[in-house]
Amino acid sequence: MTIDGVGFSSIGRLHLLQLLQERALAVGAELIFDTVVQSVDELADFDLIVASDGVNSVVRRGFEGDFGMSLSYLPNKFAWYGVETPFDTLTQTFVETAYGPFNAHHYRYTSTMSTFLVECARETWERAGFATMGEAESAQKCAEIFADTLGGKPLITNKSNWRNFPLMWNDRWSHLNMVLVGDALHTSHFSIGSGTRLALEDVIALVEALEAQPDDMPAALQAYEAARKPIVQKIVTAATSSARWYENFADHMKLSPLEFGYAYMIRSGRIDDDRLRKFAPGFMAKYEGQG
């Protein structure tokens, strides 16, 4: 089933780092490499510590009933991998298996290469006997179950553990002179691209409020949660039910492939029919002229 009019855009990871390397010297940043951060007493001469350091943040970890930090895990499990197929667009194969169905995730990164992100229920998981299989038997697992899709081609791995996917959340979004922003303060699942933009944007709004109050850091720091946090609620609550929606994807599976289809496309509770009707006018009018 195609969907007309869904955007997608991605970058290679490492070609984004390098990107951002540079701009950060070009500027007159500092950069330190091969050095581990055991603790913030070690960033005690700092003015103010920005923890863009992920889900496993040590300036978070040491702080979080301050930060006001909250931690539930998703029940579905996932494990990331690459492939070298260039697929034309962000794309989701769904098959059924004797040991239950697999979702991937797959869509191109460069010229030559796409991620390629396997999910499935606990209860799949466990049956397939992924629980007792490392990575490398893992990742062949994974490439039999998606042959077809992948052409016979291998998964390449890099860390590719199965893991749950953690929504976490922070109440407060600083402390003394230490404040959070991406991973470290809030994730978003990855069913809806938006974890590294989410980043990129908080960053852009607390140079914002620092510029905007040069002189009052802690007032500074409000202004930037008080601007920022109901953007990434909204964001946040959508990437959330759209991932509540996967852990359902066996029973949507039943579903004929046009309503399979609108399903998905109004998972997260941000498009309603309007919208769908404007940006994908081809899909809804077979949708709308089913039957």
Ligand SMILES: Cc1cc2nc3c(=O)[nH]c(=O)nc-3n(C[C@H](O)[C@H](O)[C@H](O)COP(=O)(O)OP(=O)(O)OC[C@H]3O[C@@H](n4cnc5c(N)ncnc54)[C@H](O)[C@@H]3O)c2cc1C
Given for the second form:
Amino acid sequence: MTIDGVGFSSIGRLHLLQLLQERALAVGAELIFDTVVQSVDELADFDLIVASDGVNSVVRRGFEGDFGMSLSYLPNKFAWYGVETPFDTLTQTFVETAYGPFNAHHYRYTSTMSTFLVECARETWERAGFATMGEAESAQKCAEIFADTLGGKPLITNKSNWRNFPLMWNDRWSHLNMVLVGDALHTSHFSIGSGTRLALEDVIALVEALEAQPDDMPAALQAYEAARKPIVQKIVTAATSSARWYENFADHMKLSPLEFGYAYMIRSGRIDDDRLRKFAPGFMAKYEGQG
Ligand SMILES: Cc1cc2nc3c(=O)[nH]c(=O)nc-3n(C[C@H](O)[C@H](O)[C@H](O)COP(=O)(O)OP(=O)(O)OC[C@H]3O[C@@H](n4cnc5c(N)ncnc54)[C@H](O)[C@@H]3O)c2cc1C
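Having gone through the form predicted alone, I am curious about the other one (the form predicted in complex with the ligand); can you provide its structure?
Everything in the complex follows now, all chains and molecules, and the chain you saw is the first one.
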């Protein structure tokens, strides 16, 4: 089933990081590599600490009560691989196996390489024996499950351990002279592909707030949270609705291809039929004309 109108753009992580490094150097930042901050105490001399240290943020972990952090895990298991095949754009493959159904999210990030993310229910994962397999064995088994889609190509690993997606949120975005951005602040399920965009937009909002009130940092940090939080909340809610759809993909697979495609498109709760008619007219004409 092809669904028209779904925008897609991508960039390899390494390339993005190189571009960001060049940009940071061009505006006079001093970049320090291969240095792990063990504790916030090491940063005592700085006016402002921007915690952009990812989902396991050391800065946040030292003050989780102050930030009002909450954490839970989604039940599905996923593992993240690469493959030397340029898939078209965002493609979803759903396969039935003796263990239960599996789903792969796959999309190109260069003209020769794609991301290949495998997801399944916990029970399916246990039946397939993944709980006791190492990284290489798991990759081989996933490649067998998706052999048709992969055209026999192997899956490439890079810390490709099976994980449960963490839903992490903070009620307060700053504490003293520390402020959270990106994955240190919130997670949003990979099925809507917005994590990097959210991280960059958080920082843009933070810079705008600091520039608007250069002499009053506490007020600027409050303004950052007030302006940005409602926007992020909406996207995180949409991402979580999307994630919940994947928890039931075995049931959705019982639908006809058109019904299945439609259920997929409205999964985040943000798209109604009118919007869908506008941006996916080809798909909607088929869907609405099927009866
Ligand atoms: C399976 C999966 C698929 C995804 N797919 C997409 C996608 O298609 N599109 C998308 O936009 N997003 C995607 N994401 C999300 C995306 O990867 C993150 O949202 C994004 O990288 C967050 O950026 P960040 O800068 O906040 O954190 P990170 O990218 O995690 O960067 C944190 C940085 O801090 C450094 N660091 C951490 N601790 C310390 C320390 N103590 N001292 C010094 N340095 C430290 C780390 O080395 C790292 O460089 C996906 C995530 C997952 C799990």
